[in-house]
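Below you'll find only one chain, the form predicted alone, shown as structure tokens.
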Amino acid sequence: MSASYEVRGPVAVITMSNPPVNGLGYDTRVALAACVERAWADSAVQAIVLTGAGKAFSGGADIREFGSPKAVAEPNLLSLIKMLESSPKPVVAAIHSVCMGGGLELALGCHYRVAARGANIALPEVKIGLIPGAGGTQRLPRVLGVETALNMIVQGDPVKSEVLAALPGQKLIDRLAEGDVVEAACGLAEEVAARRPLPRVRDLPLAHPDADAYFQFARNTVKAMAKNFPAPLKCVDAVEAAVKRKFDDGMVLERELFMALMLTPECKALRHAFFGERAASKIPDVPEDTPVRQVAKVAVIGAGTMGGGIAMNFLNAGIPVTILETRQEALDRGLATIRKNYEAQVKKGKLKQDKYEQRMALLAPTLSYADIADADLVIEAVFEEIGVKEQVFRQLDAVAKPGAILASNTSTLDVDRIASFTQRPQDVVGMHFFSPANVMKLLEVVRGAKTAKDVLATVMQVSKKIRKTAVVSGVCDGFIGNRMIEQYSRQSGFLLEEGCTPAQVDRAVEKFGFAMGPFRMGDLAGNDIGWAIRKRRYTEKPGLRYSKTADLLCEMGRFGQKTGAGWYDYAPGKRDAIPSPVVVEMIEKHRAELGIQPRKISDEEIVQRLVYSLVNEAAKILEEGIASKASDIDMVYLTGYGFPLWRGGPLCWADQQGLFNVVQSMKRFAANPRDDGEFWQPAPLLAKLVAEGKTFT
């Protein structure tokens, strides 16, 4: 049953019950409407209280029905809200925990609202490329005022109920419950049972003293902040209609804008990302009720840039960390970096001094493996070289307690081989963090051939505690992200040989929407890391062709920002990438030695060669089962590699371009004598999808 009905004296309590967040799916809407009609028909019932079971009032639309006919089947949300609003008996919403999207719109259709303290209230539709579509843009301004409501709608972030209740003149929350919210709502319902007329949010007056100037200012501000997303500007249009039009006319415009946005590529991309993030935690053969291991203490091996950043994730979550180094100097340097990072947050007002001190108190430095014997999870973050990893894991196998999870932060190496250095391969897993590890959302969880299911389930649960988006990868060279980025980097090098400069390639890719072009990214990560990987691959994959420009750069000692020189020059203490005449000269000399006549290359070709190289390799990864679904690959690139969110990830974007068109472009690239024609042969899965008229997603 999606809703329950209970009578408490003169009050009927209707409780939505659609776990986990009481989504307003078809069955719930039908059950709610039936319960309301039952209350109307009962002469002993004088008022109605509407609430939600479990941990939410309502999180809004049921995402399991998104885009299906059920989502709009009657009674749709608009009809249900109209039913509550026109009820002959007063309806009181008992809001608690989560009241978002359609859930808030439903509450705004009630005559009164009682809220528990700590409830998160929001209209977050903008985050999936939409505006509220069931009266949110028309009703919220009437209870909170134009400016407060517009800020909430444009940002989409939750606001605590007590914060909203304290706003002067607000009419959203009639009463803030000190105890049980349903009890408080029943009390208010009894008080107002005989009052008439019943107050409706739609009837509240709405005005702004200088509407034209305010909405122009709002448009200018929103346009600057959300230039690649159409929904925020449409939010402004809808709220302006609430001020300047009659309520029903404003509702018509809101619906028109909502339906138009639903068809935009940006909305499709954002919805894809929304579903993809939730789907990433679901592993086909690991049930959600798989028992997990306790992780109360963590150890990190290596106090360098990665190790320190990894440690901060756990300190931020309140989990004690022991950080181990082999030399006191390296340990002191790592601790100083962690302190510096936290102190910068304190200085900017992002972290309170007492929180900083609490976090540092959870950190224990050591030079001895004996001090990590009681850790539940050990994460190795040492140099990316298999011999170094072997030394560490053999020592961990000797000292770690039974049942401890042993994780490697390797970005490319064979996790199965690393597991073989221990007598407990079932406890070994890859946890590939991305730099800076305390900032980047992505965590690649690499599943070895013998990794136990409870280890996998535990790591996925831990990732949520440290606020990471975890994506499971199988074992291969580079896993999902770096295996694909190798092809992207190879294409970048070929483009230099054919006539581009690093700045031209970066500009084209950044104009497309990447946070950073390939050469700026290399300078940030450290060009020596890629150099070490290429040296290994020259031996392991002798037939794989690379441009030599990146090796020549490293032979010049230009490793990137950390050396003050890479593909670009860097002023001391600054991160601004300054085009380097020395690098351009090196590229031109190398080009001449190869006998290549440079040609003009368009931004379109640059973007297509780089992004389609990701797409083709991704198709191989899917076919091999390294990734279980296309959305996992897109989540890797959205959260770890700066792929533009409004394009939804490389596979979502390829789908929107049309896979037939993608393959046609690849055939043109294969004919380029300077490129790697063999690579541009479409992956079998890609060719199959084109032949069957299907898409990745």
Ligand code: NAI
Contents of the next structure:
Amino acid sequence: MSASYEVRGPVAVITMSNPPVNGLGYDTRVALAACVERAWADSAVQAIVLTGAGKAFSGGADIREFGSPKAVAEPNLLSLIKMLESSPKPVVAAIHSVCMGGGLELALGCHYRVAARGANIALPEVKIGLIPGAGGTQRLPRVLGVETALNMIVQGDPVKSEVLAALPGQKLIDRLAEGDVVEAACGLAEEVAARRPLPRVRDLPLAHPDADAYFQFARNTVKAMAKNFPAPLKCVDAVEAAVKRKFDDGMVLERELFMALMLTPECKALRHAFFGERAASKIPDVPEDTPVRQVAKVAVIGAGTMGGGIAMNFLNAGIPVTILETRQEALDRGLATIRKNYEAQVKKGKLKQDKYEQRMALLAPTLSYADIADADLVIEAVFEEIGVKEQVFRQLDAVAKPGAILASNTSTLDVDRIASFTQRPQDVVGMHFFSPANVMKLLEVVRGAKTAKDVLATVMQVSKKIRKTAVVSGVCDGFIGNRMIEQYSRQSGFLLEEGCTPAQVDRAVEKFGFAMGPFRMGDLAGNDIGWAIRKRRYTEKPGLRYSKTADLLCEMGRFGQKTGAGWYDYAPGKRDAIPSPVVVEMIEKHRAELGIQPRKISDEEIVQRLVYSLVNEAAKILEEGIASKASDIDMVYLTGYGFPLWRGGPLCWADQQGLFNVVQSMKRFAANPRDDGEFWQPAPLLAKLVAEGKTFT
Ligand code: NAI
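Can you swap the form predicted alone for the form predicted together with the ligand?
Following is the full complex, with the preceding chain placed first.
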């Protein structure tokens, strides 16, 4: 049952009921239409109230149906809205909690609207690359005015009902309910039961005193804001049509724009990311009702770069943190950095002084393990050395209370080995944050061989509390993100050897949409980190070919921004990357020593070689079960590595190129005399998908 019918005196109350947010999928629409017909037929009923059960009026269309026949099957959303609008008996929407997208469009088809305070009202379609497609762009301006409505449609963010109700001249909300919203709506329904003609939003006049100039201005602003996304500009077009065309003609244009956007790669990418974010928290063999452990107190071991940022996440969420160091100076330094970060936020007006003080009051520094004995979750962020980790985990095993979760922020070490330092490997898990840990959305949750399911479920829940996108990774060198980036770095080194400069590679990759190219990234993170990892990795795998250019750079002491020089030069105190003749000369000399004749490499080849390096490794990661689904890998790249959102992640992008074409390009790259045949060997899963005509996503 996805809608219920109840008669209260002369009023029929129709309640949409499709948890969690009363999405307007096919079944709900059918049920809703049947209830409306019943109310029409019921001679005792003089008016109708429409509301939603549970946590929402309605969260809108069921976007899982998009592109399927169900989405347009009658009664579709447009027909349903028409049905309400042309109802012979008045229809009053009783809005509460969430009224978004198709839900708001449905409410705008009603004759009257009563809203509870605190309801979140929005047309968020733009966030998945669309415009509202069921009259939202035509009706919202008629009740809120052109400018307010366009702002809401272009931004897609929710606005509280009481804020909208207070706007002068607004006709969206006829009444703010003080008590029960359905009761208030029934009251209004009885009042208007005999009133005719019934007011329809479509009939409201709409004008703008200076429409041409306003829409020109709106277009310029939106264009600058929405560079790589087509939908926001289409919002402007649709709202302009609401002003300049007849209602029905505006509806036609809205529909056309909506359908065209649906087919764009940007819309597909945004929908992929939207579902990917939700899917990431689901772990195939960990049921959703797995009981979780309570996490009311957190301890962080190590107050360095990562420890401080990690602690801030929990303080921001109101969870007390004890932070432990070995020496007072290190503790003081760590605390000072946390303070400095918060003070910068206060200065920028992003954090209120009293909130800052509340957060700092939740932080307890200590040098003693006795003080963390009652922590529910301990996150270790000490030096990346197995000996140091061992010492810490043996101590944690001795003092932590039974059932405490012991997490490591290690980026390269074996979580199973770390777990083996304790008598409770089931309680050990990796929580791999990204730098700066208080800013970056991504959290890789590393599942050890013995990690308990309730530990995983708990960590996934905690990650939501601290507003991270958590993705589960199995244990392997580099986990998902860094294991893939290794191939990308290797390939960027080969590009230098074959004829590129660092600036050329970065430019091509940044034009593709990455926040930063590989060499600017290296300079920011510190080239010495990769150097240290290579020394270990390539002694373990001596046959593996890689370009020595980055090692030569480090031998010159050029570690990046922190030493004032890396792949680029830096003016003192500045972060602008200036191409360095010294580095170009070093690369040329190395190239000559290798006997390579440089050639001109196109931007397209640069991008394909780098992104397909990611894709091929991702296929291996999927096949090995290190990641459980393709969208998890895309989420890692979208939230942790600056991959362009409008391309949906490396695997979504590869799918859009066609995996057949991806493999064809890889074969072409393999024919390069510089390749030893190893790098571009398609991963078995990739070859299989091509053979079966399938995609990753
Ligand atoms: P860091 O050197 O800035 O901080 C480490 C801190 O741990 C220092 O303050 C040190 O005094 C403290 N420490 C060392 N031994 C300790 C012990 N036995 N007990 C308590 N405290 C101790 O290092 P960073 O960058 O914060 O890295 C920490 C961990 O996070 C490492 O495992 C690293 O691989 C990982 N990581 C680092 C990332 C980064 O971008 N820096 C990113 C993701 C993970």
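If you're wondering where the values come from, they're calculated on a predicted model, not measured in any experiment. Numbering follows the first chain given and starts at 1. Each form is matched to the other, and the largest set of C-alpha atoms that superpose within 1.5 Å is called the rigid core.
Student: Lys688: with the rigid core matched between these two forms, does its Cα shift 2 Å or more?
Tutor: No; Lys688 is a residue whose C-alpha shifts by less than 2 Å between these two forms when the cores are overlaid.
Student: Once the core is aligned, please say if the CA of Ile81 is shifted by at least 2 angstroms between these two forms.
Tutor: Moves: no, less than 2 Å.
Student: Honestly, after the rigid core fit, is Tyr570 moving at least 2 Å at Cα between these two forms?
Tutor: Where the cores coincide, Tyr570 still shows a C-alpha shift between these two forms that is 2 Å or more.
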